[in-house]
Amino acid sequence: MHENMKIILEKIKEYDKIIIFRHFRPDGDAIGSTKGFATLLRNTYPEKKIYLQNNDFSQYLAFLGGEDELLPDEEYADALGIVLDTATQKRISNQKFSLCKELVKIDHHIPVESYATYEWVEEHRSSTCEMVAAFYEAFQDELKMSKEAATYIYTGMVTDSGRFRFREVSGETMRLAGLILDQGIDTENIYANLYLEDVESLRFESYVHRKMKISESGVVSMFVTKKMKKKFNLSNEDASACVSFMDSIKGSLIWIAFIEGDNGEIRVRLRSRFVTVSELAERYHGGGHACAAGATVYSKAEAKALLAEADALLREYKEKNEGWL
């Protein structure tokens, strides 16, 4: 058990109001960790006022439910903020979580910035929503697990795993997610909400796999413009799920995304297998995983910049390394 586990249960006990917080542009993960997190406690505390308090939303995961009302600045001074899923403070969608009396952060990110008072980083962990499960493990004979708290945990357990595919994922991972399971949840419905595509969705994918470029040494990339996403019918965040279109290419072991926004910037998402690619997003506005990391560029030189530092990085990692695929 992380030292700092049981301090954050005495200061959930201590406080009579949470407010939960999560990083912006939410993926299932931090959808899944905040929400899951924050039912559990009601569960447990029905006496206490519990918020998730956030200031953007993923249509992606709609089908997990919305969120609460958004409070009044002196809601906050009392409370005890937790913010999940969140490397850093930049990067934490709802920015009145500094008027909380205390704050908690509890993150399976690579640590590059303390902000709280409190903090429960373990950045081997497949998800946050597996410290959840974690969380509930070690104190289970006080918390109250529910149907629905373990829905949200477990997709988020599935999302961020790459359905249990990625390293990170151990056996102490799939014993969580069979505590989890346990509540019996309708891994069904999840999955389909998670992963039927409509007609459009595969036409996309299909022009992805038409149009995306490889490098000399194996970086595989492809450029989404404004029109192409105006073309598809695209949000910024389906816009971003084509990296995964190019994740099962023989002897590409980097896939990067750069997503054309409306004000200059050019959102960056980088997956790899086996080489790290977290160092290399630090160095364009960004960070994550060692082998999923997000960054921003502001002009198409810089983009491509960041493609000839993969393709350097894959050249280096093919030289030293042998076995990859």
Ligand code: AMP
The other form holds:
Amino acid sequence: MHENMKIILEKIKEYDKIIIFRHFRPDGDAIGSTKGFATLLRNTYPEKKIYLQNNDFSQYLAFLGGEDELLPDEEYADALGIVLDTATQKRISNQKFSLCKELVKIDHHIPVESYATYEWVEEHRSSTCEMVAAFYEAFQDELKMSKEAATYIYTGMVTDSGRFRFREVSGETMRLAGLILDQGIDTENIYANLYLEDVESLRFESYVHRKMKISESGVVSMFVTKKMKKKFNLSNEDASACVSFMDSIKGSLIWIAFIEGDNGEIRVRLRSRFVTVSELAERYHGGGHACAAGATVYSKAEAKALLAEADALLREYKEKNEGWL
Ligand code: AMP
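Show the same protein again, this time as the form predicted in complex with the ligand rather than the form predicted on its own.
After this comes the whole thing, all chains and molecules, with the earlier chain placed first.
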């Protein structure tokens, strides 16, 4: 057991008010871990005030339900803040986290920045939800799980591990997933919510397959312009999902989506198998995991420069390594 888990439980017991935060542009793990953790704490300590305080929303994950209305600033001062799934302060959705009396961080990203008094960071974990499940397992005598909490936690475990496919998935991941599954959750419903698409996004997918570019060494990329978003009636979230349309092409070990924003910024989503792309992302105002990272560029020229670096990275990887696919 990580040394800070016990301290975090003690801190939770100490406070009457707990405010839970996550990163902006939430994914299944950000929503799942925060809602899962909040529900676990609400089940266990009904007398405590537990709030989810975040500023943005994911349409894709709307099936998991909403969060709490924003509290006035003065409510933060006597609260314990718990930030889940967020490596750096600037990525926290609600910047009022800093008003909390004390702060806890629970995360599985590469630890680039320390910002909380009590930190439990394990980058080998496949998801923050796996850590929430591990927290429950460690303190089962104290904590009360429920079908609702398990649904949130399982959704994050499934999505952030690429459906239990990524290299971080361990025997421990599967044992913890088993523990969560044993709560009797409706996996058919979860998967239907995760997979079903409307026809428009399916059409966008085939458009991406036609328009994506493949570099000399095999980097696949797609640049989604504002015009395309309008044509296919895509939200930024829908447009950003296109990175996963390029994930299974033989020899293309790196794939990248560029999504043009409204303010001159271009969001970059980098994905890979075998090759590490997080260092490349870090050179372009970003970061993340070895094989799933994000960055921002501010012009098409900068996007081109990033692509050229990705092409060189993949060429070098292919020259020096064998057994890749
Ligand atoms: P995304 O493509 O936005 O889903 O990001 C993939 C992973 O990289 C996620 O775990 C993010 O938390 C992380 N990430 C994305 N953008 C950044 C950034 N600008 N700085 C640090 N980490 C990032």
